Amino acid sequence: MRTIAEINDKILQGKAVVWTAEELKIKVQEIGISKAFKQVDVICTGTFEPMESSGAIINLGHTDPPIKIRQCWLDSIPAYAGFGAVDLYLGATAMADYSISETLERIPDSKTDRERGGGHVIEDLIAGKSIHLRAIGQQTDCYPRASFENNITKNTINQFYLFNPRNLYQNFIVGVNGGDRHLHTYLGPLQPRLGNAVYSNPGAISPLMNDPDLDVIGIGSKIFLGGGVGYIAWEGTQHFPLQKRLPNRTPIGPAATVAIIGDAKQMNSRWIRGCYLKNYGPSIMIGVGVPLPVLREEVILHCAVRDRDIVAPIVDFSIPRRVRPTFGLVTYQQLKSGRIKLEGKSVRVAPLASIALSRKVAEELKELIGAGKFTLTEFVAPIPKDRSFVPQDRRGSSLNLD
C-alpha cells in the first residue's frame, strides 16, 4: 500500500515514476504486474473527444445603472439567465435561431456562421477573443436597467469557468445504419446498408477504462481539464455504473460518467475546440486527462487492460427507438484496426474522438507531475456505484399520444 502523500512527496522531489496508460501496458507485458507495481507511482490517462454535455459558468460583474438579465446572447448564441442577475451558463450545444433575427439584429454572414455554437464561443473566449454580448433585463426597483451591449473577454469578466455535467463516458457505442436512408447523429454520417461505422471512446487509453469500478479517483480527484487544473465535482448525468462488465470488470457499453469542473481562464485552446457535427448541430470536443495513484497492485492490474480485452456494442441508428438493435459487440483491438465485418460485409471504421490528441494529454500531464507542477488530491467522497440507469416513459397516465 501506498498513499497520494506518499506519491506527492516524491512528485515535488522529482522522484516520482510516471508513465502513460499506454507505457504501462507495454511494461507488463515486459516485467509483469508485480514489478511494474514496484516501480511506478502515477500513471495519466487521457481522451480528446466530443463531450455534448458540458457548459460555461461566467459572471459578467454589474452595471451601472444594474439590470438582472433574463435573456442573453453571446455572439448571438444564447445563454440561461436564470440564475442571479448577472450570472450566466453558455451550454456548449446551444445555438442561434436565426428565424427570430429581429430579436437577434443580425442575419448570418455565411453557413459556417450558422454551425457555430456554445462550444465554439467558450473557445474564443479561453483564447482571449473579444465576444459580443446582448441582454435584455427585468426592470425592478433594484435592477432598472433594461437591456445592455458590450464586447467581453474573459479578462473583462469576474468568474468563467467549466461546470460540464456528463464527461469521462466509461464507454460508449459503435454507430451504424442499416436503413436505406443518410443518417446526420451525435456520432457524425452514418451512411446506409452499413456503409460506416463510428465509435466514440478511445478505448484502452480512455481515464474511466483503467479504473473500472472507480477505486482510485472520486469526488475531489485533480484532473488535466482543457489545459488547466480541474476537479471531479459529482457523478455525471447518465451515470451507470450497473452496466454489465466482463471478468476484466471494464463494461460492456455506456456505464460510469462524472461531472466535472475547472478555471477556465486558466485553459488554453488548444485542449477546448468547439466543432460541429452536419445536420445534427454544434459541440465541443475537450481534453481530459486522470492522473491514476498507484496505490495498490489492483490499480496495475486494471490499468493492464487493452484493446483486444476491452468491447464496445454496435448499434443500429436506423431504427429511432431509444433501445435499438445491436449486431452484438466488438473489441477496441478491432474498431482500431479500420475494418469491422458485419452480415459478412466489411464495414469502414472511424473514432469520433482522436486518438492522437488523446495520447497527447497523456503526455503533457506526464510531463507537468515529472516537472513538480502537478500533485495528485485524495477524494473526499467516492462516486456512487448502485445507480441504475432510469428511462423517461409515461407512468401514471391513459393518455396515449404515440
The other form holds:
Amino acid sequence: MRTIAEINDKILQGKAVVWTAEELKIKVQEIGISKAFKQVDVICTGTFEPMESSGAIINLGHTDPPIKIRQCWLDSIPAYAGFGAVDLYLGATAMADYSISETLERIPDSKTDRERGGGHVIEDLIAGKSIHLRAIGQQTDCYPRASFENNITKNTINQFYLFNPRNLYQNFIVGVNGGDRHLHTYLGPLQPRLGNAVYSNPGAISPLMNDPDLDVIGIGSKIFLGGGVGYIAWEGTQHFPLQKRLPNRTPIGPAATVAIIGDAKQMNSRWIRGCYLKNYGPSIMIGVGVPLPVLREEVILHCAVRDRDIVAPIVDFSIPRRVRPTFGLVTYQQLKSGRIKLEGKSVRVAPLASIALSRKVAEELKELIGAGKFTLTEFVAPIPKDRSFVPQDRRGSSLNLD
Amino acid sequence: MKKRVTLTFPQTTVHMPITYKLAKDFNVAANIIRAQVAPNQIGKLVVELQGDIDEIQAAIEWMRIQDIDVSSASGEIAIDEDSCVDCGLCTGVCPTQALILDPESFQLVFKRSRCVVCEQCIPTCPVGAISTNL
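Alright, leaving the form predicted alone aside, put up the form predicted together with the partner chain.
Full complex below, order starting with the chain above.
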C-alpha cells in the first residue's frame, strides 16, 4: 500500500519511480505483477485524439464604454455569449455562420475558412496569434455600447481556460461503411462496400483503459492537459460506466468519460490542434496525460492490460440511426495490425488517434514527474459508477386518455 | 531504367499522340500516373518512362524540341512534417500503401515510389498537412 502523500514526497525528492503504461506492460511480462508493484510509484498514460466536446472559456475584459455582449465572433467563428457581460465560450466544433454574408466577406481566405472552426481559433490563441473579435451588445444603462471590434491575443484577455465537457472516452467504436455510397463521418472518410475501417481510441495505452473502474482517479485529479496542467472536473457528458465489460473490467464499447479543465495560457499548440474532418466539420485534437498512482497491487493488474485483451465494436455507418448494426467485436491488437477480416474480406484499418503522439504525451508526463515538476493530487469525490445512458425519445407519442 | 517526369505541353501540342510516339520511335513505355488534358488548354502529364537510358534521354530531347516542358520535379504529394500529427487516417484511404504507419513507432511513412498521386489523402488529412505540387 502507498498513499498519494508518500508518492508526492518521493517525487519532490526525485526518488519516485515513474513508468509509462507501455513500459509497465512490458515489465509485468518480465517480472510479474507483485514485483512490478514493489518497484513503481506512478504509471503515465496518454492520448492524443480528436475530442470534439471541448471548448474555451474567455473573459475579454471590459471596454469603455462597457458592452454586454449578446453575439460574438472570433475570426468569424461564433462564440456563446449568454453569460455575464464579457464572458464567452468558444466551442471546438463551432463554424462560421454562412447565412451572414457580411461575415463571409470578412474572411480573408474564404477557400480554406470553410474548414476552420473553434478548435483552430483555440489553437491559434494558444500559439500566441492574433484573433479578430467582433461583438454585438444589448444596450442597457449599465452597458451602453452597441458593438465592439478588436484584435485579441491570449495576453490581452483575462481568463482563457479550456473546459471540456466530454474528454478521454473510455474506449470507442470502429467505423465501417457497408453501403454503396461514400460517407463522410466524424471518423473521417468511410469508403463503400467495407472499403476501410477507422478506430479512434489508442487502445491499451489510453488513460481510462488502465483504470477501468476509475478507482484511482476522480474529481480533482491533476492531469497533463495540452502541455499545461489540468484537472478532472466532473463526470463527462454521456458518461456510461454501466457499459458491458470484459472480465478484465475494460468496456466493450464507449463507456466512462470525464469533463476536464485547465489554463489554456500555459498550454502549447503542439498538443492542442484544430482539425477538420471533411464534410463533417471542424474539431480539435488534444493531448491528455493521466498519471495513475500505484496505491495498490490492483492498479498494476489493471494497467497490465494489453491490446489483445481489449475490444471495440465494428459499427456500420451506412444506416444513419441511433442504433447502428454491428459486425461484432475486434481486438485492438487486430486493429493496430492495419487489417481486419470482415465478411471474408481483408479491410484496411486506420487509426484517428495518434498513437505516436499518445506515447509522447505519456513520455512527457513521465519526464515532468521524474524531474519533480508535476505532483499528484488526491481526488475529492469519485466519478459516479452507476450512470445509465438514456436516449432522447419524444414523449406523448402514445395515446394518453388522462 | 525508370524515370518519373512531368510533361507540360502547350495548346498546340495537345493533339499530338505523345505516348504513342514515345513507344514507336523510342521504344519507351510511358506509364501515365496523372493526366490533366483538355482541348485548347495547357496539358499536364505525370508519366513514368521505362526503357533504355539513352532512348529515354533521346525521347526527352525530342519532346523538348516539340515545345513540351519536361520537368523531373515530378508531380507528387508533400507532407508537412511540422503539421502532421501521425494520426494515420490517410493510411486507410491510400490505395497503394504509399502511406503507412511504421508498425513499431506508429509514425507516418511515405513511400514515394508507390504513390500514384491519386490525392485521396489530401482532403482526408484532418490537419491539412498533405499537399500536391501538381
